[in-house]
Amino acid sequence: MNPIYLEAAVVVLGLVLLMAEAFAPKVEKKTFAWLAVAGLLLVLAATFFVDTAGLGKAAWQRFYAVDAAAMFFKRFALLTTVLVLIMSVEYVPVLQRYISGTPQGGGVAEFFCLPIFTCAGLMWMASAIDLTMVFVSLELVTISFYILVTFTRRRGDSLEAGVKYLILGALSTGFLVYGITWTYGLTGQTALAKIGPALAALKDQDTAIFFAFLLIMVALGFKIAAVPFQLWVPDVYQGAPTPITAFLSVGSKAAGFIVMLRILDVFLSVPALVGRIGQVLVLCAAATLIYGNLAALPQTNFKRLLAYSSIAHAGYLLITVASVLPQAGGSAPVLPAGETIAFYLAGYLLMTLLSFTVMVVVANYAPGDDIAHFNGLHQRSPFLAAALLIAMASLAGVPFTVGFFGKFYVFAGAVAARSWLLAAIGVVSVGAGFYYYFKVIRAMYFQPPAPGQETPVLLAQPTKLVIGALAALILLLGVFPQPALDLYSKGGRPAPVAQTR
């Protein structure tokens, strides 16, 4: 199969669901998000049965890779996704109430096709080796996560998030074309793979080329939401609906890092840049690390919690992206940069959306989303009270959950690489985690239930057996990690650019 039918396929999915949803308004709406997980299952199934044969000899190959870390990536959107729609559905209640007061509920299949066009993005995204195509791709992504933050558009904080979140977007936008109409001008380029090459031959023009590297990493930081580029973050997070919260804090962020990573492999061709590059990177994760988790100390509203967890998150990989950089005495990491990071954000991938998606069941029986509200949860369902646990004790890196090995992996490559500073401030930022993310633990376990919500809380089958999946693989690859590892390894042939150093 030829690998470019993937992002084809999705996107056919989409119109078709579009079109059926605009000639058959008596059909059910969550009909739509079901088919949808169908057809995206049938798409990751295909993924394993990609024909590489022969793809140097393609024309669009300039603009598109297909290697280990770019199918690893496209499974990532493709599985993210599916995770959403199914999460979707048990917050149709909670979306109904924003958006028609009809028991069809008018403009709810539009939220189970949006995510396809996103998804779509991701996964262009992933194979995306020429900047034209990384900016056309990230405009696909953003364009989509506009519509679906302000989507339940009667309430006031969802409308302020979707303009908080317009605003700053177009703004990280300018700086990414700026940033590539720089290196065009002085490349004459904007595949990466003759970019590198290009800017190595320039003689007395280091300042313009980090000028242009400061330039697309300040967009690049906005999508993975590091510091000083997050400020949109927590307002967003918390009025956006719930499903897209924890899309934008998975797949966005997945997207941003394998960009940034192919861009910094070009311009670490430019020997002279690599100290000045080095220590933009080991402030941004310091200065991320430190204020994501002094932020989410005080929460009280578990989406801000959530929402300032994922800056901090962000920074324990920026240690990765940091430590990719020659260091003087420094020996070969456990795990190269790239296997780091996937590894780290399978991980992410399955604690986030196993916490989103309690939260979406527990909003069905409460006004909000204030930790108060998760209080005597395992008195009200205790299948619910033990995922949310694990969840958390993953997120904050507890033995024997997925979690733990990916601060291991983050950590150790940071000794190898002798980033001493940045080691210190993740192990004591790890600290700080305990005590935020046990916060959660205290209410559902050591609170009474409020009053008014004594209520047992109901879970739909689909829905079930999701969260029980989710916990088991966090357990699982706390134990056995190799699987996750192997997934990435055997992704593919490898780039056409060259790899992360």
The other form holds:
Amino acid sequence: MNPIYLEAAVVVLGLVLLMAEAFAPKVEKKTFAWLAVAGLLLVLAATFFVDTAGLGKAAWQRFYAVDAAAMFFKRFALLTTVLVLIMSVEYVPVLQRYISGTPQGGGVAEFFCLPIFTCAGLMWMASAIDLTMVFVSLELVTISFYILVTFTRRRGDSLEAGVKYLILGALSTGFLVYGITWTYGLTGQTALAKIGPALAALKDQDTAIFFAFLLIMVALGFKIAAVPFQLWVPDVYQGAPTPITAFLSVGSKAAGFIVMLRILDVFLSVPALVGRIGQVLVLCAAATLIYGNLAALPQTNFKRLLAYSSIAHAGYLLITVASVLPQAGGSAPVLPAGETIAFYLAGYLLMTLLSFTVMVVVANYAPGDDIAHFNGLHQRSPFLAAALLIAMASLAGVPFTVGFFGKFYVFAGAVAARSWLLAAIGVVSVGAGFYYYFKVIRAMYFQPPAPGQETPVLLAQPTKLVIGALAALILLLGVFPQPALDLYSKGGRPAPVAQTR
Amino acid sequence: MLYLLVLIPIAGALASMLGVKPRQSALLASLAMLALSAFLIAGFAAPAPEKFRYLASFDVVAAIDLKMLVGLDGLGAMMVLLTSIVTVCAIQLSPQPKHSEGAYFGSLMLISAGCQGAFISLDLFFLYAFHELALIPTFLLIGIWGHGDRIQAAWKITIYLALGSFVLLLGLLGLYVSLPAGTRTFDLTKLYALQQGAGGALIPVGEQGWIFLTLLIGFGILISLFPFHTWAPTGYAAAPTPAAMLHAGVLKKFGLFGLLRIAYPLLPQGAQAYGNLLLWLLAGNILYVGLVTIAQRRLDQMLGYSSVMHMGYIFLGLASLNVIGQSGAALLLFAHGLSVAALLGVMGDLRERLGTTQMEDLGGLARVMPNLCLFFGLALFASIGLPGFANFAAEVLVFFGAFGATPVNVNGLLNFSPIQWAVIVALWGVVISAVYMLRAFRNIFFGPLRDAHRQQVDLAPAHRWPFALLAAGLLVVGFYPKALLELIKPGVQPVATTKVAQN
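Please give the corresponding structure for the form predicted in complex with its partner chain, as opposed to the form predicted alone shown earlier.
After this comes the whole thing, all chains and molecules, with the earlier chain placed first.
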């Protein structure tokens, strides 16, 4: 099967569901969510039947890659969207409280359809190897997020988050376009494969090239929540509907990293710039780690905590990106950077979505999203408490969880590249991480439930299944990471992404 | 078969957590574990050509030669036996938790599973990872069922251990990436073979220094090496009795075991370069912490500090860099594990029944609790290092080994080498520990009996056999240390051979 049908199928699915919702108002709204889940799962299954080897040299391959990295991140986007949609079903009670909906449940179905378009955008981003393609797919993602973030429009927080996201998102788009313009002006090309050689052939244009690189990195920095472009993160994460927060933190970040790796590879073909680019990456990684972890320490709101944690994890991933350029005396990397990042993000997907799902379920019993909401969860639902315990342990990096394996690879990369500064900051960050993630465990196990909140937490069967599966996967991949690694390294043609260095 | 050693306690933990008679399933699992370790040790009676027995492995990440490789040599077997004995005693002596019994015993069994896993692993990664299995159970055990300022203590111990373990991880990764290209592996048996082939310089000499230092700090935090020791006394005092027994008796020994298994055999030059630094630190353990111990007024705090202090002797044995001293250190791991577990067991029993461990509030208890007094006395004399107990045999070896590490200068009266000075300091440590131990013994068990305690009864019969088991272990090894020394000799051998090779 030709891979370009995958995105097409996703877009068609979204359109059909939107139309169906408009013409069949009597149908139970949750049906659309389950239809969307089923459709996306079908597409996910189809990705395994894509014929990547037998493709010729079709014209669209100039802007659309079908390498292993692309396939991996397409599946990543599909799985994320499926899990977000399941989470959204649990979120319906909150949703109905905050949207007007003249007929009962009006406007809910769009909440299930819009993420499908985001998903298509994320999948295109995974394959984008042309700057215009990067821009268009990125905008598809961002614009659908503008709507989703403000979806609970009767809640002030959500509107505030939406405005902040809109303004800063537009700003970052501006940076991206400006950077693309500079690159085009310098080389006359938009295809990444051609920009590299064209840049390398330029004489005495280092500063201009570096400027273009910085502009593009600023735009991507917004997407992956790297310091100093992280200011929007806590407010938007806190204000957005919880499933959308999860979607933002996982999907948006993953797509940002794959694009960043592809573009980085291009600019590294200019030998004179390698040193400067290395410095920028190290600085950015160090600042992101320090800021994310230190600012997470005093948080009392669970969503804000996970927002800072999202920044912190961007920092760990940036360690790997920075380790692509070894310091003096560095030795061969333990694992290619692309594979490390893919594995880390796979783990991040599991643990972050698990945390947010538990949050959504618990918040249905008492509105709000403070860590205090988890007080005594151990007594109210040992199952949920154990699942969230596993998620927090994995986020902190306790061995035998997928999160630890991710950190293991990150640190292995840093040590092999001799990035002592980043390794040292990384260790201190991990120590801080243990504190703020374990605050949640403390709430669940050490504190008694709030008065009036002693009732057991009940779970719908599908949600229970998803939570159980996510927790089990976190532990399983923590002991046998090979399947996840294979999915990246054997998922198609060898990826050119930053592997040569 | 060796995997069973980890799977049995995990099965016990799962059964407990699911609420199947928690105490009984935990006890059953730990007894099965003890039987299995006895069986495994019995296998060592027959000589075998290969160093590691019961090898088993499966690949985890083949690309970086990471596999779950397990196997036992005498040193590992001794640690496995120690873990099993202490686990059985800890479970049996455990007071009844006030609530969530399943999670309580489940957490204890998970700590035990982690220890067993670390001691049988012959792979750098899993040796490390298994130790961390204790992290969350410890946090929960202290935070939920702990004593005193439990939440504070839970934070402190968790963050210290997490930080220490990530420093350790950096060191292990440093070791891994410094291996010559093409030979990168986490497999310890391969590393030993490579090291022998390279004459002790498998890792470039220039790299050995920082790797050794990182490992020393990482392991040192886990062992409570001065000045990274402050988590230990508060943690042990706040932890529920069985958790403290497992931690002080077994888990803390992991760091020393790791130094003996990894750092000394693979980084001999690094070990020499930082030998003097280690001497300063261990002197801090013995003298500074020893004096702090004397100042303690509460039995739980005192035992916590004393266990930190005794780590100094083990470090001294390691620093000797010869077979005698390091065998002594290995033997002391076992001896100290048993004696501190017994002491903490007595402390827990007193705390549970009398509600206090403040030494001024106690006294004359020997009259109402003769058996408890007997066991406390035995463990205490072992801990001081009285002849006839395992600790004595081990400490003598440590002192002899360390003093003989450098040639003895017969010409000058005070012409000692640094390590000989450290031995002299350590000998005073014996005096210090005699002072605080005997004083505690007198304060608690002799003198006038408090009126409030007249109605107290002796140790419950069900609690007698664990103490008897611990005391028997101390006495048997004390009178016949050769049995264990023969067993652990091959384990400390690589260190000695690498030393010979470089001479």
